[in-house]
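Below you'll find only one chain, the form predicted alone, shown as structure tokens.
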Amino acid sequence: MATASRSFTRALRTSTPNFRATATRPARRFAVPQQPFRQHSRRGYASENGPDKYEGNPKGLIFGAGALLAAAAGYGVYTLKPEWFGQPAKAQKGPFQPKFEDYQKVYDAVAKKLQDEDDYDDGSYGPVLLRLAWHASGTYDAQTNTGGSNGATMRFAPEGDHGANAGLKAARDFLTPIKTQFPWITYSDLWILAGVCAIQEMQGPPIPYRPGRTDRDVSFCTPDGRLPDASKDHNHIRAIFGRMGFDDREMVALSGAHALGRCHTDRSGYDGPWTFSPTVLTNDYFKLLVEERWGWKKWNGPKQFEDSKTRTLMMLPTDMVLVKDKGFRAHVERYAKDNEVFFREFKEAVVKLFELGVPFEKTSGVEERWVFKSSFE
């Protein structure tokens, strides 16, 4: 700015005529004698008698004015976007209101961390991130309107120590640096967004997402027993999912998440993956349920099934119920035949699951759902 001002000043000095000198200096450019000039009372004009009588170059005045305008424009840009000039960004007036672009940055950070850190089960933290989002949401009780994804109360010991949540500390720790990088996002919004990211990055369907969850204190922790128990039967499944407001079709669709990840003896007591590709979401879980032969695994652990061919895959009692119960089996067969149908209905059920217990109309100005761009698009 100082340089532009000095340039403008120099331009004015060289281009602007000295009006005082002009007024007192004889107009020597005119060859007409003084006496006749007085007799005829004629005024002489520069346009009538050749070149401009002002000293200097009038184009300098235009240049100076242009320089001043350019400097003013530059200063305006500087005040609005100081970060373009290597200076700290202008402070936000009022509370920060994150937009879609801000949440996309969080998604991108989670996706990058998934790519960079592959030292977890089968080379990906994706399945355990999805399990975190699932278990944070699956505590919802429609009758009392308690639990659900609004709160992130698994941060506290009463809920974090529930048997169904064993091992999820790994997922919460994985996301801690992301929360530090983006302190404006709530834990509960972050956990669900990470679940969305995990599904999409493991080649699942795009999952529409809406923010607006708030973090709650320990008093909002839900009682134990609200999540599925893998050792139970069809009545248990309908009771657990029915409490959240799901029908048979949605129950089976959500069970398709078992295509991802594996069980651990030091957590659930069970052991092994459900499919041969535990970090890629497909309808293989349903195909295997229908097409493979399953028998009880002979070991000292809890009752679980293993495939008769390779004996490397497993199914839980609640998985096998899906093909034994007629109401459930019809949907298992539909999904086994058509991956697109599974993806479509899984997406719908997951969106519903991830929004259980969230009063969006009160906590968020965002009414529409967003679909984030995955890392491989």
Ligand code: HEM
Given for the second form:
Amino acid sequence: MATASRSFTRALRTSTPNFRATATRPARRFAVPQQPFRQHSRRGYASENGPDKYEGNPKGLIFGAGALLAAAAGYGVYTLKPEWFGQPAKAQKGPFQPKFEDYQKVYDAVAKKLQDEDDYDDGSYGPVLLRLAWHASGTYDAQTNTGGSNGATMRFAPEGDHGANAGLKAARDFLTPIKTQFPWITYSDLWILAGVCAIQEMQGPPIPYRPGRTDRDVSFCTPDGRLPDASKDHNHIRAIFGRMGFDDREMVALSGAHALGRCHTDRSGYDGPWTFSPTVLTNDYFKLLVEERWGWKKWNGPKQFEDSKTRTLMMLPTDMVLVKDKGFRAHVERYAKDNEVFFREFKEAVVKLFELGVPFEKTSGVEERWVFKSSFE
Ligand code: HEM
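Could I have the structure of this protein in the form predicted together with the ligand, to go alongside the form predicted alone above?
Every component of the complex follows; first up is the chain already shown.
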């Protein structure tokens, strides 16, 4: 059902008419003619024609020399290499080694699916894809070097059923056909790539990405309670994000993701969006935090805030902590004033979040990070 805020959001969303075609051209065939060539040994000639006819017979000599030349030319034909003609060399045999172009194709497929399936929630699966990537990464514990986006262990019941992960099946199911289309990518690399795609396609900053996550079995599921509880205070926020290795500035920057999406009563119990444009990333979350008046929502659900003016927006108790706590507030104000500063610091914190605990050096060997081309570029 299209609500006022939904159509507002849809109007804001960038349509992407010039989505790049992802199909690759079939490789051109190697065009050098391959004529059948029979090799004749000198001995073969001798036995066929007899030694007498061969010795002193000029016709035989000419024929013999011609045969030798033909043999040499034939050898050449057989050993010509495609790259001598400016054509790509034949693919090396061995396991498939995906490159940037291959990951860009995965990005394009996710971006296209986001555009095609725009009747979900406020018009996009983007927010829930980002929440999946964040919940996959946010289990990291720096002390024990456990959890994090390596492993994609939320596929298994113990972790998938944690209260904090309620509703994320929608995001995992959205990505299942993509995984079928590109079976070589790990779930854990795919979930993070989809998070990157969601941010970029919702007009956020480019998020540099590198692959190298491996999928792990059920024994690597993290214990319940590693993700933040929205009903808690500043000590809780610092304890949870501190465990991952983040400082105050990074905690606030990451929270800016709540410009996107909404709360669902059947998932977290909370209700409503944080901003009027929940499928476009902006610094509105920070602006609203400092500029609007917020009061407790009167309802039977968990304690949450609503804006006094329209009573259509919400803030979680943990969101309000960011303006109540002095250390956090300084950053909220900086981001409310300057979207560019927010985008820059958000990007840095997200790259760090998405790579927590991933042993890239042992897996992908990909050292540099890539920036994917967005569908509207
Ligand atoms: C104190 C920290 C945080 C708390 C307590 C928190 C809590 C929540 C809750 C309760 C929801 C609603 C879930 C639902 O009902 O569907 C939510 C949604 C969301 N969160 Fe957070 N979150 C936190 C930090 C973050 C961070 C760091 C990110 C990303 C970098 C993030 C991204 C999102 C997004 C995009 C949604 C919307 C999902 C949707 O629309 O389906 N959150 N969060």
